[in-house]
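Take a look at this single chain, the form predicted alone, given in structure tokens.
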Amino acid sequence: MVLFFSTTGNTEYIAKQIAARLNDQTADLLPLIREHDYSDIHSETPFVICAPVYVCEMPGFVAEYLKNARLTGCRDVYFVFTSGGYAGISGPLAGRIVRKKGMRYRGCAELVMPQNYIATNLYDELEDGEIERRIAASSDMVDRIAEIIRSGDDLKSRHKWLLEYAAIIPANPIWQRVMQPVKQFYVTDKCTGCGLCAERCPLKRIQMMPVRASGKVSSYPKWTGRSCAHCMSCIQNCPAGAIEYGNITPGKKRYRFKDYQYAAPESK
């Protein structure tokens, strides 16, 4: 079974392509993560877990879910990570989780996809041509990944250096606490109160608050807590383009995989 968490569609696409080649099923982890639902997930075939990379690691809430989830049946677990260019130490940390559960870690693959993190000016916006190239290149790797899993071999990724562990492990929680506040998220008057942002927030950091205008009661999103995962699900998926982050995101192009699905080889 192929399990996935995805915000803008990159990881979901890869997961479904792998499942199609393995003639297997997929399961979206978002509703399970949101509700802390650790019910049994049974699979007679290897588990393939597809996840994005946040700050050089698998998202903390995905890791926490996997630590508590009851995966039954086959004991083999593969991972496939999607990132904007650097997967950090996601693989080794995933392996640690799997082994503590008494399961067999069968390695990981790292795919470079279009990055969707726009709440910073550290990264240049990708041109459409580069977005299309990354999607096509990752799609080409899916066949190889599926064949390795089908044959029962291990997935192999690049060597991780000790310096990477030393830099990432202590820095990650500090970055999340200091660089990922929620207070800078806000909505413009384009907001329709549809509530999609609240429905898709993996940490339930968004509440829909009632507001009366012109004699009618509507609602608008309010971000709660001190920080969040900065998964960008709310800002990227807003159908009205009404969500912004401080003075960083106004004017920036939004990214959703479905807008570029034509670049995938099977769509041509």
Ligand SMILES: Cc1cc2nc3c(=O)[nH]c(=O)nc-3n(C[C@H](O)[C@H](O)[C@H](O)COP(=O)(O)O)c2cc1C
Second form
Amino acid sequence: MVLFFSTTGNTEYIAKQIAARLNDQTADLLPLIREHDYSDIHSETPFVICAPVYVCEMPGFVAEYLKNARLTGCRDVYFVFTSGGYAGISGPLAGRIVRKKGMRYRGCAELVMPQNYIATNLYDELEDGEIERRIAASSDMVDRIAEIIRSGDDLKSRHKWLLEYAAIIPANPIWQRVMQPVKQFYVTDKCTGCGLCAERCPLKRIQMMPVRASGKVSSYPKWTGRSCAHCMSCIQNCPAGAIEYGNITPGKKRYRFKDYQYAAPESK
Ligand SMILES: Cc1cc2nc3c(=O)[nH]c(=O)nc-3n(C[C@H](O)[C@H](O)[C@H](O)COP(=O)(O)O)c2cc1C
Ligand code: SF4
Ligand code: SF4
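Swap state to the form predicted in complex with this ligand from the form predicted alone:
Every chain and every other molecule in the complex is listed next, the one we just looked at coming first.
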């Protein structure tokens, strides 16, 4: 069984490619994460968990889900991470969670895909050619990953240095609290009130607020809480391009894996 979380389609695409090669099923973790639904997931084949990398590790809400989820049947768990180039210590941290559940960590693969974190000035916009190059290179690795899983071997990724643990583990909680505020999200008058941003926020940080005055829309999104995962689902997937983040995103190109041709329609 291939379980995945994805906001802009990179990971969903990879997960579905792996599942097709393994002739196995996929399950989208978004609804389960949103509802804190930890009910049994049974698989006779190895669990393959596919997730993006957020600030050098797997998203906190995916880790939380995995800690609590009841995975029954096969005890082997593989991970496949997609990142913009640096997967940090995602693998070892995932291994720790799996072992605590009494399951077998079978290693991870790290695939470089287009960077989707636009609410920061840390990353340059990628040229279309580079986006295509990364997708093609990662697609080429899918056959090999599936072959290794099918043959029952471990996935191998690069060595992680002690310094990486020492830098990432203490810094991450602070980064997430300080560098990922929600207050800079806002909506422009392009908003149609469709509610998609609220429906797909993994943390349910967005509420649709009714608008009393007569106008073209009946409700607008309002961001709640102090910080969020900055997963970029709301801002990247808004069909009207109506969401901005401070003065960082106006004029920036949005990114979705091939406009979600592979991802959204099948996952509904
Ligand atoms: C909040 C956030 C943090 C990220 N941190 C990293 C990172 O530490 N290293 C990296 O290489 N890419 C990072 N990325 C990029 C994503 O991991 C990458 O684009 C991934 O393929 C997105 O997958 P998706 O389309 O399935 O959501 C980050 C993206 C977001 C939104
Ligand atoms: S997804 Fe975009 S258009 Fe739809 S409610 Fe949210 S901001 Fe408005
Ligand atoms: S508010 Fe937007 S960026 Fe933050 S967690 Fe929700 S969907 Fe992701």
